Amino acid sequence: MHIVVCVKQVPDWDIPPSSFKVDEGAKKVVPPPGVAPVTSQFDAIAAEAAMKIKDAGGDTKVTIMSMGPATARETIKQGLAMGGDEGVLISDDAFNDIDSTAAALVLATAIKKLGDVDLVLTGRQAVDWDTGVTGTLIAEMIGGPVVTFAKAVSVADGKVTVERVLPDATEKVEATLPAVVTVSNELGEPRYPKLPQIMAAGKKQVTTWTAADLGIDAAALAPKLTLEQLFVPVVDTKVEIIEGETPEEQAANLAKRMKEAKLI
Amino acid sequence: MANGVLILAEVVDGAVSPVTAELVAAATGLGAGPVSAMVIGSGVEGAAANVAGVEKTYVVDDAALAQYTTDGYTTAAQAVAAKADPAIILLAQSDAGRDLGPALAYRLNTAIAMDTIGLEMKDGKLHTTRPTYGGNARAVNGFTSEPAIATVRPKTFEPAAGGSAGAVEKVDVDLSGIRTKVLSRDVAAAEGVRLEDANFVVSGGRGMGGPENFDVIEQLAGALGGAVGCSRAVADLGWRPVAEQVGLTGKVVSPNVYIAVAISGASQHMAGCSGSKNIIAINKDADANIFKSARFGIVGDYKTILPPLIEAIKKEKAAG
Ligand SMILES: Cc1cc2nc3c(=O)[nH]c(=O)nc-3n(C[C@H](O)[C@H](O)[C@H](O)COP(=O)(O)OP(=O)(O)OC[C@H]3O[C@@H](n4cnc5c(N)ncnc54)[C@H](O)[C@@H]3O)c2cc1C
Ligand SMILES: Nc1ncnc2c1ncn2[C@@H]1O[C@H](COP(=O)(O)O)[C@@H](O)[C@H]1O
């Protein structure tokens, strides 16, 4: 059993909204000074899903794959510290700012190059662009089914069984392998590697592939979806803070204002 | 020549889903040619005849589509798209739309803009606006391929006001290639007012301190005839069911009044409630982000504020 986990490095999302900045000219997010990029939240959870399958026994190999700049190696290391066996870093200037279809093409090509992959795990969406398409696109490209929004993933008898979490339902779905499963936060917190595991991760192999290694030329990366503009929306509400000597008075004043504003 | 707008009209429990009228409004508003619909499922021909405000409705009705599967629905949608040859396809950012949208885009050799809140024609081409970076930013996208596909966030467009239904055309599709099987499906039983339809929503956050403290949230919602919501922190902790989660990865609500209690107002939470007409925030931290979007706010401990607030609201309502 060979599992590939796709992990993306993204700007830290856990910053106060006031320090979120955009360079409108470059159409890029400008991280606050000194704030390092992190692993996209759901991708660490996808790695956790892989480790749970590994824990369940059997001969399971987990490859942690990321496409991104050289710093994305850190994100791969984190997956290796959680228990991943090998890393693949796909890095090339040709891959900067490509659209989701092109990104999926790069990842799918790398997955095919590995050859023997049974299951691909991704996050439900990357927490930078919040798109949620890459897993499905990879599935189409490698010719396997996709199951989205997993809160539990298990493998047996050449099939993957997934508990899907939807806003108003839970579903149990079975799919043939090879398959792609996108993982949601309901699966649970990713495990926290201990120091010896972090040390050991440093010794695990991370292969680096470029566009040439994957045989992908620039024409194949031309965007179908273009980014025309990126901006921070203006919120212009003015809050009216309801005062009062006591909580009872504050509560009564709020109810009164709600009445005056015809909200009740 | 590709022309017009094709929408996916989802059928839920035998009826056309409420968000369909929003898609019809969005599609009509583009002025990009005739609007048609596709209906996919099993035993859905009746519903297909009821899609209001479109010129034509394509229906794929097949026993293999009784349960939603990505493979089944994508294959059906692909076949309809091939027949209708639209310039634009709109889906809802629903369970189905967010799942099959990307696969459909791939099969039609085009791209999709997910979770859009703005649609505009510029020089005859679709441009979409979508929240990104957890709701902190907006991205405007264009397409170099056709059809341009977008999912539309629910509650973004005012639903179209009825209109007559279009002629129904059946499309037959080979569905033998479905590789996934739904083994079971448990639907969360909704009690009282549906969160998405409620006029009042009262949501509690991590600052509530524990599941036992949600009594006051339920009582306040009850006094207003509204529904209970929560933040992801609360759903992740298991204090409340996922079905109550409001936000980017939860439900989108747009009630007349949204009361956020002990919720910090992270952008990902606001993504699910910023369409509310009036937000009221109760938080002990005067600097909490939630106050930036609120019309009324109380800085204080919910434990001391909520019980008298419930009484005061009952009193104001009784006074008529
Ligand atoms: C990709 C992604 C998707 C996400 N999707 C969602 C989503 O769909 N929905 C969502 O909600 N979140 C989502 N989140 C999480 C989000 O970023 C926040 O972590 C979450 O909303 C915080 O929940 P909270 O406000 O309840 O908790 P906290 O941020 O911990 O805030 C608790 C608040 O309670 C206040 N408080 C504490 N005690 C009291 C008291 N006694 N009285 C009054 N106030 C009190 C505190 O001042 C504080 O403001 C997502 C995150 C990511 C990265
Ligand atoms: N550059 C990348 N490298 C590795 N995995 C990625 C990359 N981009 C997207 N993914 C995976 O695809 C998922 C969905 O991404 P997206 O479609 O961009 O929201 C992410 O959660 C990752 O698991």
The other form holds:
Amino acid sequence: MHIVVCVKQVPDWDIPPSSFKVDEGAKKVVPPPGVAPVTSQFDAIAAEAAMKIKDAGGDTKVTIMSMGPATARETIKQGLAMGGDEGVLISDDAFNDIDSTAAALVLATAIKKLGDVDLVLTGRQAVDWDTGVTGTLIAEMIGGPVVTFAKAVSVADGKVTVERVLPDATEKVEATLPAVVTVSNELGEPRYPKLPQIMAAGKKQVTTWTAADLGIDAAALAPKLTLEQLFVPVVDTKVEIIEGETPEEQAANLAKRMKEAKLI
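Now show me the form predicted on its own; what you just gave was the form predicted in complex with the partner chain.
Coming up is the bare chain, nothing alongside it.
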């Protein structure tokens, strides 16, 4: 059984949004200086799903895969410390600032290059752009089924069983392998590696592939999505205090003011 977990390194999602700036000319988010990037929240939970499958027994290998700059190696190392067996870093200047379709193409090509993958796990969405389509696109490109928003994942007899989250319920579905599953936060918090596991992760192999290694040319990465504008929306908040000697008078004055403002 070979599981690939796709993880993405993103600006630290746990710091206040006001700390980020937007370069409207370059159409880029500028993270605050001195704050190290981290693993996207849902991707770390996808890694936890892989470790639960591995813990359940059987001969299971977990590959942690990330596309990004050299610093993304740290995100891979986190997955290896959680229990992953090997890492693949896909890094090339040609992959900078590509859209979700191109990112899925790169990841799908790398997964095919591995050649023996039974299950691909991703987060339900990345916490930087929140598009939530990469996992589904990977499934289309490798020719396998996809199950989204998983809160529990298990594998047996050549099938993956997934309990998935719906707006007002949950449902259990099966898919034949190979398959792709996108994992949601309802699965639970990712395990925290201990020092011996962190030290052991430093000795595990991380292979680096470039665009040339994958046989991908620039034309294949042409964007399908055009970013027209990136900006911080203007928030204009006004506060009005409704006076009154009693709660009843305050309520009557509030109703009167709302009628004047044509809210009721």
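Shifts are known only where both forms have a C-alpha. In this text, rigid core is short for the largest set of C-alphas that superpose within 1.5 Å between two forms. Please read all numbers here as calculations on a predicted model, not as lab measurements. Numbering follows the first chain given and starts at 1.
Peer 1: If you fit the C-alpha atoms of each rigid part, what angle in whole degrees does the small part swing through between these two forms?
Peer 2: Rotation between the two rigid parts between these two forms amounts to 33 degrees.
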